[in-house]
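Form predicted on its own, single chain, as structure tokens, below.
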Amino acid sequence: MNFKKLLASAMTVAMLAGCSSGGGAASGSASAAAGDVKTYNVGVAIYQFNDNFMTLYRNEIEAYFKTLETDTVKYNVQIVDGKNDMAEQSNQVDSFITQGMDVIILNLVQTSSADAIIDKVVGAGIPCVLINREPLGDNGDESYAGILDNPTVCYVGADARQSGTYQGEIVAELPDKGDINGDGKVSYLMIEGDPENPDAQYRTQYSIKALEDAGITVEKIDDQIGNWDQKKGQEICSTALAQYGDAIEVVFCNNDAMALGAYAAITDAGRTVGTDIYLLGVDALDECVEMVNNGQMTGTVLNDAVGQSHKAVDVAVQLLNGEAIENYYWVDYVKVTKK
């Protein structure tokens, strides 16, 4: 952190000296005379618009920037859809650089491409706030050099290990601890998100770890990739229920969209959530919170789109102002169960 803040201080001095071309945090205000309106150009690259959670997230980014505007400071926010295509997103970032964006908020399609994207953005002198999809260091933790070594790059997100842990704890806190048939073990179906996404990896791992840590024996009936998609979640759950029937006691879904699909499959199979099967999601979408309260879902975990998006915007504004930033910013998850 000392190295990062030292570089950040140097960056601040450079920006105060003024820079009138090529992007970077100063470009929105360098040529503005005293009393003029400063307009900062903000590029926001989302991995895919067709994602329930990221729809909430990006809409909140845009709305929150508006609330921060004053008579003398405006934010021109451009949000683009990566369409879950890394080549498409790379081209969009190139376009942001060509346009001379003052800051970029980036939700990567593939974290494996983080090095190439960050190198381009940093090379152009543009600050970058990574969101939602965390590139991990070589040790699989918060030691990613692209963040640690660059004073104008950071990550804002939630610790997916916590969300997985909360899913498992919700089951462990049930009267039967998820063991509906009383055979001494919890037999589960896991529906995963994008296998490259650390959130999917952690939610998968830590939901089961929480059960095991509580002394509960678990049995994996099936584990399939749903890529965050509602229709895929329904398809996977429908196939598993047809193949394994009542053997499945708990359906863990890495997000609420897939849980919505799984719920449709569960009802189609004549099963009843809370009676002969349990269903867990993550995101706490409004529809899913209502389902939890109605007993149609066992629980979900609030992935705070408002808290994360506001923090991302706040940090972006700090960068625009030439202020030093931290490497990582974390927003807690919250358990959601029936009231």
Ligand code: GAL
Contents of the next structure:
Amino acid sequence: MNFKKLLASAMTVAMLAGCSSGGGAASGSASAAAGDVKTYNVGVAIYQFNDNFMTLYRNEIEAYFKTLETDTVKYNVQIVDGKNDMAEQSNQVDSFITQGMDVIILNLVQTSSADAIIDKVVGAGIPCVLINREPLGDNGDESYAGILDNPTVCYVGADARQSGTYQGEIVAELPDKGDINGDGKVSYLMIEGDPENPDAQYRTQYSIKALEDAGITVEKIDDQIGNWDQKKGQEICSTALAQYGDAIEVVFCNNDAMALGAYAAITDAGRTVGTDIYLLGVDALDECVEMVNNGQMTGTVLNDAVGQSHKAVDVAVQLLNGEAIENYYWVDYVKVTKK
Ligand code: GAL
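Mind sharing the form predicted together with beta-D-galactopyranose (GAL)? What's above is the form predicted on its own.
All chains and molecules follow, beginning with the one already shown.
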């Protein structure tokens, strides 16, 4: 048992002692009411409801908690919309603390604010599962002190390096390896998510690295920030196609929402995916998987909202039950190409 786990056990005993003395239904603490039904209060703070992928994710959190309920255990799940505003989310976390949530699942608006938020959650004795937006440690890796030093804080996510690599591999595996015009290099447009977010940074970097690792020469035509947003994806792609035309052979989008926008721009510009341009996304939204299968997108990568949400909930329940947890939990991405 490592230090974190030892500490976890000690803190858990303290937490459970706190819970059992709660009793009052409105106290916010898990309460054992008549008939021995225990209700746990769960706060879920999502960075923004207006996000296709995080909508799937949060709906699945809610649905999965329901499936775990029994005659004696209930979960009172409150999900709030941070509206992509860190100040708003910070207030929401304060309110969770005041309400005495038994556990918090936290999708940060800004990972740069992780310390401040985690400090107050830990200070209030509430365990916390970070999801989707990973605060990196000083070395830019999985050495974040807010997780390593706190026994009741962990991160559940997917390693975005893998998703970027898969995007690049999908292009490298095409018959022309992405070089449509045969000039010996793959000329691409990159449409990035929120640049503060490791998912955006890694996908941008590793998609291109995978091409280079396959011995392919690449040329960046343009790289713009679309903040995960469909409309911005469309605007960026439309402007770039107007400016650079046929020079763009591959459009890499850090997510599917922006790829949907890019697809509209590609069609408007009279270009045809699979014939004179390639289009890649990440998330594997249902409509994008359909587009991959009918050739309107070259490929996408499954960002497993079900797997990640279930893992986050399972770990939250472990924390509620006073079990020791790991620091990091990873859910694999899966490459999606035409069936
Ligand atoms: C990514 C996902 C994006 C967006 C983002 C929000 O993992 O691919 O579509 O939801 O998370 O942080």
